[in-house]
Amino acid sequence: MREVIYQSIVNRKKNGQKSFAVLIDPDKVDAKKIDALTAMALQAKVDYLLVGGSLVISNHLDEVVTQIKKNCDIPIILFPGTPSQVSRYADGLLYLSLISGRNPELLIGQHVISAPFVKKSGLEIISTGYMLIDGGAPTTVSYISNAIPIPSDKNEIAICTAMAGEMLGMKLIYMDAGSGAKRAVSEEMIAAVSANIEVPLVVGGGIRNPEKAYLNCKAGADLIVVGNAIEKDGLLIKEMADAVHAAPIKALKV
């Protein structure tokens, strides 16, 4: 199985380069907005485009992905909320296992159902240990997943969960406060998790400004994902990307 996207993330990590991804929710964009977002992403030198959401009720995932493809050559990675959110026109897919929850359907159940379809899609599949972190408010993902987030001040739980995910073979660990979170994952938790795993660490949710994106990278995040803030102000793409790409190589010590 090809690993072009994953290898690029790993290589960037090895070279001390932080990565920035813009999350596009198919439910919240039309053709005009896609054109504007991709133009700004190209100008800002965004590393990856994530496409997906917790619901995706618009039923035009393929159209969104193909339009992005026409506009730019930035790798498109699906960030699916359910097994049905798969488009063969994308480049890769985060195969998410909610390792922070105890819902068996999101640990392995839905994967068993979706596996044949996902394999036939031809997409690059990136197994991802997904960790939901309390962001101070109920989020769509916490409601849909019926999962209790890891408390924001329980670094030891986050550390052990991430370590378990890595040892189970997950290629990425993704810590997410969720869309609409009142607060993002703390730098302290990011630093603690980063110091205890070797695989790339992805962080998203509640990141509203370039300073927070920079601090998260400085703490040890390898890939920053921003969606909600950019939906409100597309001009933030350039500022966020610049902040992430300017972050120092070494993570904070814990």
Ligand code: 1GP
Contents of the next structure:
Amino acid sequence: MREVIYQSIVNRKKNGQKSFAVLIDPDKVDAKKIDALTAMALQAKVDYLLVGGSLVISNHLDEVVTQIKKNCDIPIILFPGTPSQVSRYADGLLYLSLISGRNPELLIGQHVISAPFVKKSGLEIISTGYMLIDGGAPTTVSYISNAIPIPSDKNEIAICTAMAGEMLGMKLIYMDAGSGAKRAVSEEMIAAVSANIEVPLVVGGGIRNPEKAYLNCKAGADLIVVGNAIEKDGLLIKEMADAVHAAPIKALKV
Ligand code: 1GP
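Right, and the form predicted in complex with the named molecule of this protein, after the form predicted alone?
After this comes the whole thing, all chains and molecules, with the earlier chain placed first.
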């Protein structure tokens, strides 16, 4: 199986470079908006574009992906909230298992049903241990997943969950406070988890300013994902990307 995107994430981590991804929700964009977003993303040297949402209502995922492709060569990684969110026009797909929850459907059930379809897509599949962290209020993903997020101050639970995910063979660990979270994942929790795993650590949910993106990287995040804040203010793309790319290599020791 291809590992181009994954290897690029790993290599960037090895070289001490932090990565920045913009999350595009297909429900919230049209062709004009995509053109503007991709132009800004190229200019800001965004590393990856994630496409997906917990509840995609519109039925134009293929159009969104091809429209992005028309304008730019930034790798497109699907971040599916449901098994139907697969487009063969993308480059890769985060194959998410909600390891922080105890809902068997999201741990393995939906994967069994969608496996033949996902495999046939030809996309680079990146096995990802997805951990939902309490962000201060219910988010779409916490409601839809019917799973209790990890309490935001329970660093030990987060550490053990991430370690288990890594030992089960997951190639990325993604800590998410949920899109539009009131409170982003704390730097303390990021540092604690990052000190205990070797695979790249993705962090997202409720990151609203470049300072927080920078501090998350300094604490040990390898890939920062921002959606909402950028939907509200496109100019943040460059500031966020610069902050992430300027972050130091060494994780804080806890
Ligand atoms: C959500 O991590 C992503 O799954 C991004 O969250 O939209 O709050 O930036 P925001």
